[in-house]
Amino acid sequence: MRVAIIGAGVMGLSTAYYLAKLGAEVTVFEQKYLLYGASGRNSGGITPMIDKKELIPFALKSLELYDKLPAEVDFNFLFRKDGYVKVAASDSDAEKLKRDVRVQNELGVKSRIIEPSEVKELVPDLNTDSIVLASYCSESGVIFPWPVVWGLAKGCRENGVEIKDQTAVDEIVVEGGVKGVRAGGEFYKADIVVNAAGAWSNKVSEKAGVKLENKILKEEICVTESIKPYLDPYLYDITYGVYLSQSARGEIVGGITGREVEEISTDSTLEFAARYAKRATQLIPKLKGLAMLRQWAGVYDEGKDGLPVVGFTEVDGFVQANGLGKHTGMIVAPALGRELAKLIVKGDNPNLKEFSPRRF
């Protein structure tokens, strides 16, 4: 089987990474470069504690495998699980952490509800006057997004892969199913074409016939300069959206989750900063003066009613593999890809069924 996927992401190159393990001749094709995408601007946050039922099984199994491909492909992912603490500035946000972490533990996850006074004891410079309560795992915590991608680009490139960056596709070849794609000048032979590009996906599908609405967000993030490492879960304001966590260098790393936009654009703007740095400063009031060294922007999507859009259209041989939403992608991308190298291989997965594109 001849499989090509349309972008490099974590979400493609785990897809391509266990295909090319089920023995599928495998070729990925990258508009740009790796890291150019989502996955390579994102903060990095993992955890289980995900607010759609549907994605939390994906979210545990990620987080098993996180433990088990860097020794597999042998190389870091430098993921550092200090916990994950999601707060509420507002009551009605506070009654959705509660039902949250009910669904939450149900499923497995061991998040629980705590008081401000116990997020303190995490996060020793909270204001906690800024919050009304919280949820907290310590399963959980950040990674770092590149060596996620370099590692899996590896094990993929040692499984016989074929990854083609700076190749954008122009054509997918359709004649009463999917033939291959052209990319280059050149045309591709391809039994089965994936479609991985995220924000970028709606296009793609649009080269395939099939029309795809996933919604199109944009995030900024930002850097400040590096203090002594004090910040050690990841901390996520469900009110504001602002997030905050703090590199092993020391710098605070956070941003605002992303918004809907109608065109495809990485500018980052003042609007962004100003409202970041007001309300990180009142959840750590310590944070005030410090340099904003860099901030950038992100573009990544959504499935039209919130989840990801993963399985066979009905072109023939043509599968999505998108809209993995808000801060999810990088949490589910590895599982999700591993259950759809295997719908591709044996032509059915009941495991995926809640987010076939045909639920539309």
Second form
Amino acid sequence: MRVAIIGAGVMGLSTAYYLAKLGAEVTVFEQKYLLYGASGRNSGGITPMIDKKELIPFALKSLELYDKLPAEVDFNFLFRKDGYVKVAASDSDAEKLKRDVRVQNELGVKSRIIEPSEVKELVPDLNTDSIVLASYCSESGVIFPWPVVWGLAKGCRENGVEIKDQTAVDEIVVEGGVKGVRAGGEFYKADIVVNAAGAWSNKVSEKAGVKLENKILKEEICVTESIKPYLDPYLYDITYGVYLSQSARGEIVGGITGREVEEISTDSTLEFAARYAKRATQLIPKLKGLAMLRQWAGVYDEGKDGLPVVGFTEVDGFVQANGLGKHTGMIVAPALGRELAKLIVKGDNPNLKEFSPRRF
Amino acid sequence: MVKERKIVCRCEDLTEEEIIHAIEEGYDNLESLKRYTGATTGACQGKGCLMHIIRILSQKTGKSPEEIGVTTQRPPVNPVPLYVLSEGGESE
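I have the form predicted on its own already, so could you send the form predicted in complex with its partner chain?
Shown next: the complete complex, the earlier chain at its head.
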């Protein structure tokens, strides 16, 4: 079986890696360089504390895979499991956290509700007046997205996958079913073409004549100068959409949850920097003196009903693997890629039923 | 040995040898090299090291500095404390 995967982000590479292990012949096409897309631009928050129950089993499975994969591919992902705290700044969001934790617990997530005073034990210098309530999960933390992508790429290559960077797919050749792709002036024969192009997935899908209406979101992030290890857990304020954590290099990495956009853009704005700085320093006033070094933006996609779009389409051999959503791409991708590999090889996988592109 | 260590990036404490090693590992374009080594992402944001990195990359790959290009310049130009940023930029 020959598979062409479009997009060398965490979803495309996970799928490629597990497909290769199942014996498929895989080529991955990346329009730019590895890390150009959202997999190289996100903040690496990893938690099964998700508010979409369909994604939770995949998050739990991915946590296991993140424990195993670094050894398998011999590459350190720099996963620091120092917990994840979601805070609510309004009563209605506090109720949401409670509802979410109940669902998470039913599905086996060891999350719990904690009071602001307990958050302060986890996050020194937290301004407890800035929040109402929080939820916490210790089996969570911060991963460095770059080594995840490099490590998966290494694992892919060692299993015979060819990764062609700076090679945009110009055409998906469909005659009855998928026949292959044309990229960089060459034709590549393929039985299966996988669309793992993140924010570019709608456009890629058009090339196969398949309508895809994922939402496109733009998210801005920034880093401060490095300081000594100070902040253990990943902190996400669900009311303001503001999140921050400390990277393995000591920087405080933070951003604001993405907003839907019409066009793909990675421009940085002062408006973001100001909004972020304001809320971050309300949460942890001590950060006030810390200088922002750099800001950037990333784009990603989400299925129009909020869930990923993964599986076979009406065009024989054309497979969607996109729409992974806000705050969830890095945590669901390994398990989702693994299940998708099984779906492609076996022709069926009930675990992915809820994400089928045919649900729309 | 010590005198042979050529520091090319002071913020991230990178030597010329380490940059060459990364290029040989396959991180042989500027954007990948930047991310793999951390060069240009430290406190100076590339002001001190970018030209060194481009020179080494040019010497190792045979590409001209023009072909290699430069990294995306991201704001702010100089570091800005969060308390300053938090006072501005309200446009909504």
